[in-house]
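One chain comes next, on its own, written out as structure tokens in the form predicted alone.
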Amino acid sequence: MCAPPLVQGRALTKRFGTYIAVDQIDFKVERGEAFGFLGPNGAGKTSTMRMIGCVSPVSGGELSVLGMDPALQGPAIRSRLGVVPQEDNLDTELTVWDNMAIYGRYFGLPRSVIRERAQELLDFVQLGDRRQDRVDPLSGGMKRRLTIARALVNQPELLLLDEPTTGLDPQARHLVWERLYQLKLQGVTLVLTTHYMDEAEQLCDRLVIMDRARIVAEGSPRELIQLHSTREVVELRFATAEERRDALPLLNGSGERVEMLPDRILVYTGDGDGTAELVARDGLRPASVLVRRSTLEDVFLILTGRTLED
């Protein structure tokens, strides 16, 4: 017998007055998986996450979290969640240790349990040696790791992460990714929102792509790329906008699909090197040619006509 989904939404809707932030979306999160909501800012990701976290009421449809109804059993659900909000909400005047200890008390944990878990979690996020430091002077990456450690103090069954690495430098992002991957290996169910395609590809077993409050695609990163894009993409950059416009008609037919963006032309193809050779043979002289594999960014562009940064 299959276990029921840990989270399930049916025709889930969120309205703010006449504005529809989430428009009748269907999704489910299975126990032990890392599930993502990928999309640009304003797509409805955070509004969805706030409903799952039982801090924003559902406007329409159905939502089940941990087998319970958020409208009726919000406190019981929240006691079994870990939440990493988009903006760190640490008490910056207190020490790293005090932030962990005070948060643990919110869940009614004994002090002895808090001490043990706090030390284990701080070591896990590589902040064990900073426990007596005030939070304020810590780097952005350290604050993010502390927020994640704090969210785990009640040993949650479900960890919600809203844009977990926004604003971090590449090194800090990769360290957070590595910690989250370790949590997934330990069986913690992760639900995250992101507008970073590489983050979604690194962390998510399955994801939905959201645009303008609706879900436009669902699957694993590999499945979505195979279904909606080509194996490779050739990126062509030209010295001027005029050269780029002149090149477009010459490129039509050189691949399965051609997209012109404000700063480059993308040619979708199964053979990137072969397509790049054809471009050179046709007499085009782009300033640069890059052959790369297809990504979720390409899937989003093909499905919506926009990039994730729009």
Ligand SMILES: Nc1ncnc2c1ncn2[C@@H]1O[C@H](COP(=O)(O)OP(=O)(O)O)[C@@H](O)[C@H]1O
Second form
Amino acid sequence: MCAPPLVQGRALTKRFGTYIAVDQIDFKVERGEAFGFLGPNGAGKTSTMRMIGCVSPVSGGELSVLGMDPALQGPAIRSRLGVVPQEDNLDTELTVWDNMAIYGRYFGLPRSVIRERAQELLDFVQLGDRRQDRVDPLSGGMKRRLTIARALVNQPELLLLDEPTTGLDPQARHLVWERLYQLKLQGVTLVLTTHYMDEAEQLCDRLVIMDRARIVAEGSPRELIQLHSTREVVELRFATAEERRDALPLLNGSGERVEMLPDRILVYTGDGDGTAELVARDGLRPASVLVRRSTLEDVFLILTGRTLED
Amino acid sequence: MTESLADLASAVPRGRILPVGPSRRRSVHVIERNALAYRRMWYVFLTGFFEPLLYLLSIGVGVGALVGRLPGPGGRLVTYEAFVAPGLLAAAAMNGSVFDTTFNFFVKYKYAGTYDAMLATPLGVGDVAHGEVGWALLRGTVYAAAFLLTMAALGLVASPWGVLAVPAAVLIGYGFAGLGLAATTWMRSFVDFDFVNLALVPLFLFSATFFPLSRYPNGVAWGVRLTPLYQGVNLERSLVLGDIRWTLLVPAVYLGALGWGGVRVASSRLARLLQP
Amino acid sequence: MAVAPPMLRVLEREAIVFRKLWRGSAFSSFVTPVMFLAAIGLGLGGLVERRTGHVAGVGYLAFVAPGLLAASAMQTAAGSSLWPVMAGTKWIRTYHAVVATPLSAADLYGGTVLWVGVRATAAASAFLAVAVLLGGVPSPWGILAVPAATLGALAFAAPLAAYAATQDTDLTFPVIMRLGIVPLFLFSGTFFPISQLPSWLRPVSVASPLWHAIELCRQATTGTPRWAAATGHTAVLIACVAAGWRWGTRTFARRLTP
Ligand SMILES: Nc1ncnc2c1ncn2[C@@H]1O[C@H](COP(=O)(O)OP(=O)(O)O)[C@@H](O)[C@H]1O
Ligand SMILES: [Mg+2]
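What's the form predicted in complex with this ligand like, now that we've got the form predicted alone?
The complete assembly is shown below, putting the previous chain first.
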């Protein structure tokens, strides 16, 4: 690939006073891909996104967005970005339509252009029939979709999505994912953050795993799982905490790796069914046994010793 | 985008988003946004005009009947209505502008995330500050013009210089908009707005709005002279009653400086608050 | 209308909330009227007395003091029965938590209105004390202006709280303040006798509860009781409270326990 990356951070750092929220991270986003920052709350995802969105000054290292420097060319960069922030900040004093219209005006678009695009975009996010509604009574999923439509009004080359589906119910999430997938097909570059491993797996071509202000791994979801985890995982739940504790020494050696969580034990193994049989033969009586494939959640656990959701 | 060329011209120290100078073209969109929001609340907009008018009829005409004539600027005797009307015009300019730049601004800044949304677009913090001040002044202009027309209809505009009362009201609005915007950047919650009222009510009542400075002991009168609303009242009253002097430039410069300084302070503080 | 103990528990809750917000409330219901008294009563009053001498038989300060007393009780009542009720039913929905306990919607309504009464009493007492110090209360009967102002406050709080519970947004509230409360404040005999009003406007003022409250307060502070008139004013105010109360117990129940 010879085109310059759309976004590039080198030793990128963000400090709030003495607190380091983003610590010398390196990453590259290429044109046309969907790139993710996966990490738990407080990892520094939003801080990174705000630097990319040119609304938070870089404290150290280098950042280029669309080949420009955010500190010098903020407005020029922002005019080519779409931003879906972590918290919806739709204008609750305006209707759905007016939200689209005024946002387009912020970009200096002519009204005739906005009229055309706004209708198209509202149809795209399936809000075409809610034009005249107030924003407040919309459901969480509708607000999120409207925020996405609004972010697309300037036909951005790069769409930043900070936790696009946090707080949505499963149905609403799937609808958002489906729309984002359509955008990806249309060639829009997506940069998103999430603390849901399924979201990262669904949407991201490539991602970095962030923890405590640092990047701990990078790659495609498949690469990350192949590199850091085993093919399968056996999840064992026990009736009591004592049983779980007593089981731990017996399980050592039953797989490539054993992790004890507050509510279950995970055994990482290449052959889940075989390991499950082995466990039964050892005389352990777990309340439930579940064999499944490894996920990014497991990668995160193996790399950091903690789970993604607190 | 043309602004990028200008932006490139200067190098900036690390750790700051370049405060790209506000562009008039961009801050106009902030005004547009407020106009859209008020389109559905036109009656709120409309009723804003009534309050000074009601005060004029109650205190001016009602109590005025009990007061009779008193010396206006330049010492000429004027009716009490004619005395109080320009004072109310000035006070209304202050009130409207302070309300827009403190309470309304705070809601959008702290709770509604309106400015976070704007700043994700090419708009900058300076555009936001100038746009909000511009909106407050636009609204103030409409109110001031309507009030001045009412005054004229009631025969309370003694001099043709009175037409300058509208730009003077805009200047008063500007001074207080700067002050209000800057003050709001220090507010933490709605509870702090008690302080806004704590400042506005005495300014409204004691800035020679309702009675002349001669009612005060000398020392107090000097203190009152220093307040921005007194300066505004003095300016309006002199214009409407036709007492034109070069010294009227003093209140004009005072209010202009207040607005300019306030907006600058607000912009630089907002840059840090909205873009941490 | 015996006060049931549950209502007092609502009162207690309001008092706890109030401990955090007392400054703004003290400002709007005490400091502001005192400033009006100083500016209009003393500052402007000096000009009135220089020319007209007395208004309705008393000095201008003594004329304005009872007017401001009753009018600020009204403003406090309006401000603290519109938005706080909206907050309770819609914004922070604390009322819904209250009616999930043994307290009923009617208790909640009664407690809310009575709480306004308690605050109006406190504010009126403080204001009256200042007015006495400034020489605006010539008669010891003036003490009766406190219950009179409180009754006036209730006459506004009862219907306005009832109304607030019927609304989904606060959009009409500023309009009520600007087109209802402010004109009443300015034209109900607060600053000048309503005999000065054009004759077509006088009946409007007479119809407003504020005029009745002001008349009651003024008779008390100036020591000129006219018992028949006073009985009439009191009856009008009580009728407003009663009508508001009937309405409010219904609107609260409809909103909170549909
Ligand atoms: N404006 C700020 N001032 C001080 N600390 C902040 C600020 N914004 C974020 N932080 C801190 O930086 C850390 C990273 O936050 P954030 O980037 O929001 O994480 P994430 O989005 O991954 O949950 C958190 O510990 C947060 O408390
Ligand atoms: Mg975040």
